[in-house]
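Coming up is one lone chain in structure tokens, specifically the form predicted alone.
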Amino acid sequence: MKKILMVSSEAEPFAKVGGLGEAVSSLSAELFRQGYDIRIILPRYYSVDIAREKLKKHPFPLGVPIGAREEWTGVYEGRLPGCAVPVYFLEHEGYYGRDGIYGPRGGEGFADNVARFALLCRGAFQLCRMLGWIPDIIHSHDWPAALCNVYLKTIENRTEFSRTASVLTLHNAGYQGVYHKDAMNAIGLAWDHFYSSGFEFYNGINLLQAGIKNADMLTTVSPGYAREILTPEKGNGMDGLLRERGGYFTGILNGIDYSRWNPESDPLLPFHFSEKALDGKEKLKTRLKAEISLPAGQDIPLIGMIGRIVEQKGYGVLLSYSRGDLAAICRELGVQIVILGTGNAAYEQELARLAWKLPNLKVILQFNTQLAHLIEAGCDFFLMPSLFEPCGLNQLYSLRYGAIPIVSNTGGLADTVEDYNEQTGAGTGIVIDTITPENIYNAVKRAAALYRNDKAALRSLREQGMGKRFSWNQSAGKYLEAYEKALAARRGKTAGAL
């Protein structure tokens, strides 16, 4: 049995900001089901306190050498809910004993993030030594875990990890961990690595760039996004380095856990439904509208949005005070819209102001899992006008829950949603080619017209989407192929079976 260590700043349900946390846990659970020895390591943030009494504390502290200094951490151990995947938490009051994962809500990242995540990455190697468990693969996720790839190729190159291969997954290449070059001191490597290990970035350091340079294999979370970030327009400065990696970079579409996201059995829903029996969905729409105080009435299209309220998700365009913006959509198209999420403080304030003025717009500025499930199940459509979207999960939930997705033609959205063809009836959603206020407006107008004028076509489109499956079983097989390639690169031989 092959051993795989997941190193991440997030893992659901313990710590989650976006899709990263869900992807790490779901992939780990699927690989475990397929017989692999999977373990996860992440920091024990304050947010994990709620489960602390359920965690096993290891009796001895873990010493983590970082350059000339040594940090001491506690180690807690838990399990992923519903399976036996071990999850290890590094406890360090100075670095992790605070609210927030990357920074305080609505603020910038913590000033000591390089030291915080260097401790996680160096601690991963020390934890394996403590457990007497040396992985075949270290799978790191995004810039906070990218240092694992550097440490493996430098200070761990001739240790018991000499035959361990590294895989780095870019969940969002727009977040790179860019800091002042003095932060090199917190990494614990000699200054000659500033250039040789790929940290140097406009006279600062870039943790993701260093990870990309040193990883044995690189993946990202959809084939479409993999193609996009090879271009200067969407590569966020990493396109040249990714092109250099050539065949050691691939896009693997995220999946979702259909045992959790199933409208026929979802425990968070008061009613259930399927593509062949949609009565429950109508009841859920009524329940949702009552819960968020939207005017009653089934003949009004209800559109949902869930997620981070940030520029990437299209909020800058929606709130642009130009023809076709969110206010115009609400005032002119006869739809109702519910938005759930948190993010940019200025966008939050503007949304709250609009919701106060517009009775058909409801904005809930919080993270609420139960309400998220109810929105997916109760809405007729789901709007995702992202400027870029590495994979996206909400459009996958929406397809399964019959909330017809209205999405931009980018990344994983383009890989998973097929534009509705009025002539043939084919398709699973409505695709917006270029994100402008007017184009979003026209897409919503198209959805509203379909809702009001052709109930048979609407039902057919909904059923086609609900029948689609994007499972982790398929994705896990592609990750296993990536692991094989990484092992072959690391060990200098032809890739064989794991």
Given for the second form:
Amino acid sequence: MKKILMVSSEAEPFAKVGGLGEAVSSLSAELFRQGYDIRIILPRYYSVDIAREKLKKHPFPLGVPIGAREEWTGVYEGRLPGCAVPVYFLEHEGYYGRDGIYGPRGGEGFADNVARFALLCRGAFQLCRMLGWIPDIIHSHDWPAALCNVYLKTIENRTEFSRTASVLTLHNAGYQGVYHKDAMNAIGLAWDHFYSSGFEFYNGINLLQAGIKNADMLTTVSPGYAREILTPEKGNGMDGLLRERGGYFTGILNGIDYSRWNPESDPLLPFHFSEKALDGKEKLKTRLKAEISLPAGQDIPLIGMIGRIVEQKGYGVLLSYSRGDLAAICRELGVQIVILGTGNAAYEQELARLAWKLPNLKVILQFNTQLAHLIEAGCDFFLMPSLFEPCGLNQLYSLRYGAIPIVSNTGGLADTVEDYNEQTGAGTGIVIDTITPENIYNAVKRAAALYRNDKAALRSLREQGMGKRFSWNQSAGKYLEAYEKALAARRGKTAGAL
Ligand code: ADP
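Switch from the form predicted alone to the form predicted in complex with adenosine-5'-diphosphate (ADP) and give that structure.
Zooming out: every chain and molecule, the one shown earlier first.
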């Protein structure tokens, strides 16, 4: 049997801040369906409390050695909903017993994040020992789990994990886990590892960098983003090291779970629709407008935005007080805009202030999955002017739900949305080459013109998008290839070891 352990700070539905949590759970479910023995380990944050009664508590605590100290954790076990993938939760009141996954809402990360995630990563090895289950692959995700790749090559190099290989996936290379070098103590490795294991970063430590240096194989979440982060302009300082590891680095597009995101059966929607029967979408638009207090009865293009309200998603540009910014779009283009999200406190305040002044702008500062589904289903267009986008999920939901995506020409957005060609009618959305206020303004203007002047073209553009599929099935196969390559590298054999 092929055993794979996923180590992650997020896995939906237990803990999700963004696309990472969704990708880890969907990939795991798909690999499970394909017959792999796959398990997930997560911290037991307070947010997991909702499901706590349904979790099985293991009778013995788990001792986790970290440097000269030992931490004791409780172990809970649950299952991914809808399939039998085991999910293990490490309980530690001091480190995980608080609100927030990385930090308090709208604030900086917790001061003890290195210790919190070092416990997760060391705990992953200890848990496997306790279970008597030694995985072929440890698949770690982003900087919080990157210490697994380091521990495997250091303290666990010659233990029962000597034949285990590690894969690190970069869901967003913009977040790296950079800390003061005193945090080496919390990692529990001797000081010489500061240099030899790749932590050293401008006299501080960088967890992602150390993970990149030690992983047997590296992946990121789209081919486009993989190309971008190999360049000095977009590599966030990791490009040099990634180029060095070039033969062991690849981009694999995230999929989405089309059984959950299906406009024909979505249980979170009061009405349903399909490419061929779009009346349900009209009704959903009316329902959405009523729910967010937009006036009924006008035929105006409705544009949605969902996601973290942060610089990366284009909010710095939209709120730039310059020609073509969000205020100008709302005042001049005759569109309605609904924004659902949480994030940077200053942007949230500015959006709330604008929404108070502009009757056609609605801002909902919540994390609300049901409303997210209704927005995707009820909107005519979906705006995603990200400065960079490793993969992006919302544009994929938008395609499926007929909210024509207006996206920037970057990373996973460029890989999944094809610009509408007015001559041939080909395409699935509107692509903005460079993100500036004016370019976003012009793209929205183009969308609004299409909506007003050419309903037939609008309909065929929508249908083309709705017909696209980005499923996990195909991507899971590419992950399996990456696992094979990692194993071959670790075990010094040619492919075929799995
Ligand atoms: P990222 O991972 O960079 O945050 P993605 O587009 O890849 O962005 O994934 C974000 C995921 O989180 C999507 O599934 C999106 O619908 C969901 N999401 C983000 N913010 C909210 C919110 N405020 N309410 C509901 N869902 C949200």
